[in-house]
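Next up is one chain by itself, shown in structure tokens, the form predicted on its own.
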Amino acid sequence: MTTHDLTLISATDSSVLPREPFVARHLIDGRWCESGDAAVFERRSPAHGILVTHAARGGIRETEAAIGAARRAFDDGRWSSISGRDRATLLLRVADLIDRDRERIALMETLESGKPISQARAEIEGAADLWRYAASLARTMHGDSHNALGPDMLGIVVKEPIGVASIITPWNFPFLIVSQKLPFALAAGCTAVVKPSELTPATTVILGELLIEAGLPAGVVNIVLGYGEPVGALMTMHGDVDLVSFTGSTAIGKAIVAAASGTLKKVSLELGGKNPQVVFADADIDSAVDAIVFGIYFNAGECCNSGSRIIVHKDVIEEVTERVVALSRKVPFGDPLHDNTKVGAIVSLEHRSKIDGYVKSAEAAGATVRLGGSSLSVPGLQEQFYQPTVVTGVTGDMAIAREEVFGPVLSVLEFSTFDEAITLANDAAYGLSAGVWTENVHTCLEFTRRVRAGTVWTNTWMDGFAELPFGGVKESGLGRELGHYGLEEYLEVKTVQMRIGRTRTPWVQNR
């Protein structure tokens, strides 16, 4: 297949590219600072190749200082002891500032990650909504009372902030994912230390600027830039940290659980997925095909919710495959700064090679590449693109059907019976999300009951709402984000038992 068969958008107006890189520093105890050893790292745009971020590189010294600042800020009550109303007021102020600076944030996210600017704008808008939703939770948080324990007893269940939260975020949705965590931690009354990915640090630093502008007390949120070792590792092991919230790979998630076990701190993980969409013979094929194409190419497939495998009934598999291939050719790949681009650059050359390795391995195992299957050249841009790829003849034992490719690569599997579809859908270590396409509501409900996934979409894919919890089962993670469940992650439950009468029978008789 030649690139002439695809819809490509070449490099466009370079005038929007920054003349100087964004300078990112640590935020520790309300102050912006360089690293003590003056260490730095840099990030180049995966699409354009220019230097876009020059960042301080933190180490043990900076991480310990940030954790210490968060600990002091929590213990002295400057944030945890104020009213839910006051916390909500500040979160709402941050949301307004995010809206004000949406274009600036979206541009930096596009330059660092390679995602399309139109997608980045939508994500920043969604992030502001998460801050507003978390503000509503800050004002409505409550415990329980038990007034049926007897005439002289009253039981109260109090929910309190857990303490200091370490928040570690990935490169694929840097601003959106920090906004799925941090405002909920703040709504609960926690303080935090945040480490963004070294590939995409800028937008988290911009968020820090907005927090200061909104009037957040010093030390409540601290940001340390750098690598997983030593920054992330210390954030998971440190005794002054009460909770670790991490989004990223399952392998790193397992390492975090092991590291956190030394202090038995709470761990919340949102990890990988190998998410199936099952298409039954009676499905609305038009809607299913459009959602399949969206599900695999959104964010270049660099998404834990990517619909990376479809399981299609034998009666419609050829029609579905042909239509997916045809529609895939029409998806605009190219310059992420162009408003019409739907798919941008792969985050790094190393990751592009990993994606290609899965495709080549599937071919060697007997699968057929119906579309794509190699790197993609876009005029005027870097060589960090990968073709829209559809692989058929995939069987459940192939790595491409079981492991997270994290790229624009769709695996197509076939089924004959409902039980076979369920077996294939559940035949992976992951359990993040799943989808079903059928006009039969009974099939939808039965699938929803039997599939092992934290989210099930029926006749749709990848809708999201602040009110609904998100997270996985099996090796896709622990805990939940969003909804009131997202707030619960940052709370401890305390039982208070009050005797309100004088009728207690003495344990020792005083005679």
Contents of the next structure:
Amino acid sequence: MTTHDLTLISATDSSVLPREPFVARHLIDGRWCESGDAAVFERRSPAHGILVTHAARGGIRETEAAIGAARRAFDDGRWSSISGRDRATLLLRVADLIDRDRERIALMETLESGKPISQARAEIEGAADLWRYAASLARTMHGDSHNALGPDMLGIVVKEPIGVASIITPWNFPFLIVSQKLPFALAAGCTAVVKPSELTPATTVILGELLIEAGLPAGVVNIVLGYGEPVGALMTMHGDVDLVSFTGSTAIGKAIVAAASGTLKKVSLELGGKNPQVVFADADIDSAVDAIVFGIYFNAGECCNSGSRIIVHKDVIEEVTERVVALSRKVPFGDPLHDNTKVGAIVSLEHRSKIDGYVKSAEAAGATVRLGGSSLSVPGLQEQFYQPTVVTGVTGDMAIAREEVFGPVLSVLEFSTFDEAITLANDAAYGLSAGVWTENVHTCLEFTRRVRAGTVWTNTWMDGFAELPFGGVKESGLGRELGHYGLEEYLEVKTVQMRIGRTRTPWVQNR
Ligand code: NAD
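After the form predicted on its own, can we look at the form predicted in complex with nicotinamide-adenine-dinucleotide?
Below is the entire complex, every chain and molecule, led by the chain shown above.
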């Protein structure tokens, strides 16, 4: 097909592009610093090609220093022993500062990641909401008491902050994901070392500035910039770290479990997904088609929750496919800085090649590319774009049906019976999220029970709330974020047994 069929948004207003790159440094023990060996790395905008960020590149020395600062800050109680009310007050202040700086944060997020500016703004607003929600948890955190253990015993279960948390984040939602972790860790009373992705360091650094402005004591949050090796690896192995909270690929998640096993620290993982949307013949097709298009092209498909495969009943598969293809052509994509753009640039050229590889291998295996299927230049911008792509005739054994493509590429599979739909939906190593489209409530409920996923959407896709836990089963992760479960990840349980009166029978008769 030609690109004339698509809704392209060419390069627009270049006056908002920064003249100078953002200079990002580590935050260690309350001070901004370069690396001891002066090492640096750079990030260019995937859409515009300009130098966006010039960052200090951390090594062993910076990581050790950051972990040491977090350890001291935890152990001396400057944060862990203050009241929930005082912690909440600070978190609320951070939320207000995020709102104040929304535009600045959104611009950097867009320039580093390639995502549309309107989406970045919404993510920054969502992040502020997470800081507010975590503040509410800081004040309501409590344990249990057991008053039915007999006349001479009171049992108390207290919740305590787990200690020093290593927080490692990916490039696809940098500010939102750090906000799914850090405010919950802080609400619990933990201290932290944070490492953003090397592709998107800037907005985590801006968050560090806001934390200082809000009055967070030095050393409570430390930020080390750099790569998985050596920074991330040391953050997962170090004996002074009590918990690793990681969002990223399943491959690195597995490496982290192995690295953390040396010190048996707690590990919380939010990993990849191969999320199915199952469309039954009685579905509201209008709504389903819109949600399918949203589910696959949101964040250019670079999304753990991407609805990357649809499993459609044979009676409606042709209609659904045709309508998805037609609507895909109307999705505005191009310059991420244009207010109307809904799909921006792919994060890197290597990643764009990986996406293309999945499409080509599906074609070679007998699938049909109904729309797109190649990269694309947008006038005035870099070549880091990929066409909205729909691949039909996909079968469960193809890599495109089982592996995370992480691009704007939809796989279409067909089913005849309910059992077949469930088998296909569960036929992946992942289990992050799943969706079902049907007007029959019984089908919805049966699907919800039998699908193996951490989140199930019925007649909707990718809604999210601070109150509702999020996470995956199988190879999509361990543990949960958000909701009160998100706070529990950062808490340790201590059991206290208190005898009332001198009623204990001596173990040895000492007379
Ligand atoms: P990635 O695994 O390559 O990197 C994630 C982070 O880990 C980066 O900060 C990276 O520097 C760091 N890292 C790399 N090697 C490391 C090591 N050995 N030890 C410790 N840290 C190391 O992932 P990515 O490419 O940045 O992000 C895309 C992946 O993230 C996708 O698989 C996606 O599904 C997943 N993701 C999951 C969720 C979720 O909530 N389930 C959300 C967003 C992204």
